[in-house]
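One chain is shown next in structure tokens, namely the form predicted alone.
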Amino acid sequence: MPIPIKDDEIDIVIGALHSDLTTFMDAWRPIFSRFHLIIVKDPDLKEELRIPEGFNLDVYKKLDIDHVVGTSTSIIFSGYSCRYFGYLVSRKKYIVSVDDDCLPAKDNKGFLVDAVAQHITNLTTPATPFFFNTLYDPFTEGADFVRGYPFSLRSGVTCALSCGLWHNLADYDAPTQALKPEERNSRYVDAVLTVPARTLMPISGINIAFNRDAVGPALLPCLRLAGEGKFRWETMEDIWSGMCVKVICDHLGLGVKTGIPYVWRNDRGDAIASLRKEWEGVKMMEDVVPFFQSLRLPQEATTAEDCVVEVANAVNEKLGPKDPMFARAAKAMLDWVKLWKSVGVSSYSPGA
């Protein structure tokens, strides 16, 4: 059974890259109205935000980011990275993060999917990363452990990260999307899986939730491409963050789940136009994946902050000489840990 969670233990974080959030907020009203929302406006967005009434929310703008972060850091919160500022200032145990180009999806019966409830269910039921269960998540209704599953492993471990999916525009890279411009994801697969230990995955920040107390500092906005743009095809910050947090979860004995809940993702951007910008990131993965696959953290690293520091040092040593981008990412990771610790002992209200 899921652990009972109160609504005031959850923050919904929304990175606002669009000025008019009326359609987005109204669509999510049946789900979001119970919770506290943190909306972080992209510092590069010039227009004022338009947000309908009836929500319990805090809005953070460029002045707020500058006040909290200052200028003595390599962390940049522009574009999709603005959501990480919400992770930073939240004080709740659980964070659910949804992009502002996503709307609630419907399941196979036509009912609205409560993405928050499903994410929290994923996080508050154990994960099983050390032995794969072929009947999906054994803690979901209608499933259980299959024959041969060791009883000693059936209690599972704490799930720290829940990665949702989306309908309509799939999260392809620019080359794949350019080859399949008309392809859309319309299947609703009603399943959740634990990602096995020592298995990497390309985590997307489009629709995720996590236990902030357990792994909050491991979700970080630290790798930026030279030609990074404002469309998802043109960024790699969440892919990098995802590999960091997965390695850290494995080290700390925590679990990661993927599957439901779904959201509906609107079409944005031109894959062919974005291809030139993202190609750097596509090539980067050929160096990054072997690095993370071989990375082992010392037993002395017992917290997410400790682990981020160890990963940063390894990045600087192993990848830094290959490309200055990695050395910058390593420095940003160390700055992020310092920032996380300093903000954690302070209090700030937006507009103060």
Given for the second form:
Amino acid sequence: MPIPIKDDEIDIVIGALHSDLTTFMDAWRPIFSRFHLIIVKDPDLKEELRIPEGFNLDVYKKLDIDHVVGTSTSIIFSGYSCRYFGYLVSRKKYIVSVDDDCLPAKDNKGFLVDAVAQHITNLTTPATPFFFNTLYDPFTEGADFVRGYPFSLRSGVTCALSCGLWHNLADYDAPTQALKPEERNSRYVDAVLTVPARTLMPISGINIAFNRDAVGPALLPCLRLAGEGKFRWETMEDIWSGMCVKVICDHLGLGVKTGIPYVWRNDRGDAIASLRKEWEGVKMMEDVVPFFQSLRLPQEATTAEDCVVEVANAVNEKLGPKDPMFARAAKAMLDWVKLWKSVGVSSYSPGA
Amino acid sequence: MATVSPTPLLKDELDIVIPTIRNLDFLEMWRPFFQPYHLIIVQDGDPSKTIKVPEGFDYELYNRNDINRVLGPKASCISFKDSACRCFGYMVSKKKYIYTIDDDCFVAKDPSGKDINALEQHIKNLLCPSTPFFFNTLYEPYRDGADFVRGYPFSLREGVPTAVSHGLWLNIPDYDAPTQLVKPLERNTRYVDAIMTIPKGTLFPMCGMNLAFNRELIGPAMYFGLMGDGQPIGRYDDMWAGWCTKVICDHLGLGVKTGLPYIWHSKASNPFVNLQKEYKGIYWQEELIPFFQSVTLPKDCTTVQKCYIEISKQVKAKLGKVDDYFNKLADAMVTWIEAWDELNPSPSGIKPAELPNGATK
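Now show me the form predicted in complex with its partner chain; what you just gave was the form predicted alone.
What follows is the whole complex; the chain from before opens it.
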């Protein structure tokens, strides 16, 4: 049974890349309104935010970010990375974060999916990374461990990250979406499962939730493509962050789940136009994946902060020589840990 | 691609292997889907009993006498009074693909109410690549309506050949005896519309109830062990085959998929009987899992047979001390490979003399 969680243990963090959040907030109102929200405005966004009434929220804009971390550091929070500022200043145990172009999805029975409730269920039931259960998450209602599943592995481990999926516009890269411009994801796969230990995957930032106490600093805004833009397929920051988080979770014996909940992602952008920018991100995965697959962290790294430092040093040593982008990412990761230690854990209370 | 080409029937390339001790009435329901194919029936238990095969099916049937006749002293590796005997069917088959199904498994319906052609889905799974090196969050990327997600390296998008397609079950789930005792009424009603590759380096419990594989790629690894009569353990046959198979697939760069298709599993076996069969397995598997997780195969194991013999050596060396059963099992694994190679000589070798044919109608 999931641990009963109080609403005040959860923060919903939204990175605002669009100024008018009215439709977004109104659509999510039935699900979000009981929680505290942190809205972080992309520092590059010029227009004023429009947010409907009736929510318990804190809004952070460029000035606030500058005030907390200094103007030279605030640059790391531009674009999609603005939400990491929300992760930094939150003091809650669980964070749920969705992109501001996503709305609640419907399940296969036509009911609105409560993405927050499902993410919290995922995070508060154990993960099972050491052996694959063919009936997927054994802690789901109506399922269990199958014959042949070792009993010693049935208590599972803490789930630190819950990765949700997307209906309509799936999280494809630009070449894939450009080749299939009409393709929309309509399949509802009614499952959540633990991603096995040492198995890596592309972790999309569009619809995720995590245990901030367990892995907070491991979600990091550190890799920026030279041509990074304001569409997901013009970024790789979340993919980079996700590789770090998975390796760190594997090392610390924490679990990562993937599957439900779904969100509905609005059509946006032009894949063909983005193709020109995205090739760099696509190419980089050829080096990034083998690097992370072979990465082993030392036993002495027992906290998420320690692990980030170890990963950063390995990145600098092994990937840095291949491309200055990686050397910059490594430095950004070390800076991020320092920032987390000063701002992320203090009793700092940011004002408007 | 605008049009989706239909799944090939493969009716001359696939055998359906069915172990049975009761009857084959269930085949009537499968007739629309199975009739084009050749069946290999492995009759367990009393060989003097006649198992009636429904009219219109093309089949060969082997009882215990046939197994003994075909294999001679090597028949000792084939279990008696356990559905593990089905692997004899894999050995005598001459086809490229095998589908095996239990005689209490029926046609399931998908959420729209349509009958599921499980065999067709297995064929689709086997004919399209697997992706064991990096997990795709939208599951099977080659499926209609899906693809590789952002961040999936392009160099890994061709995938590797699929060796195994592991299907699932609606209604009676494949639980072990303790779980059955605690939840006797639980039924699997969740239709999970996904197929996925089990990542490299990850083990899983392979159930033999609804299973297909490429016999040319992985056949010799599908030995279902020593179970049943005269053995200290039962209901771990498919598990054993699955762990060996997965280790070998990981070593040889082959893929294992799980998920669709579903069949409808109708019979809940007696949990007390199951508990007696399984109980040694339940605590032995605590040793077996770490064993399989740490098996490494040397580079010169380039064929399934070589990998399998190597595993049998390691079973003897490391598990023999858990129980003498594993010494016997290791020997049986070697016997199995010898028998396999005798019945399935390599195409490059000289054509062997015709072996005694167990085909009876």
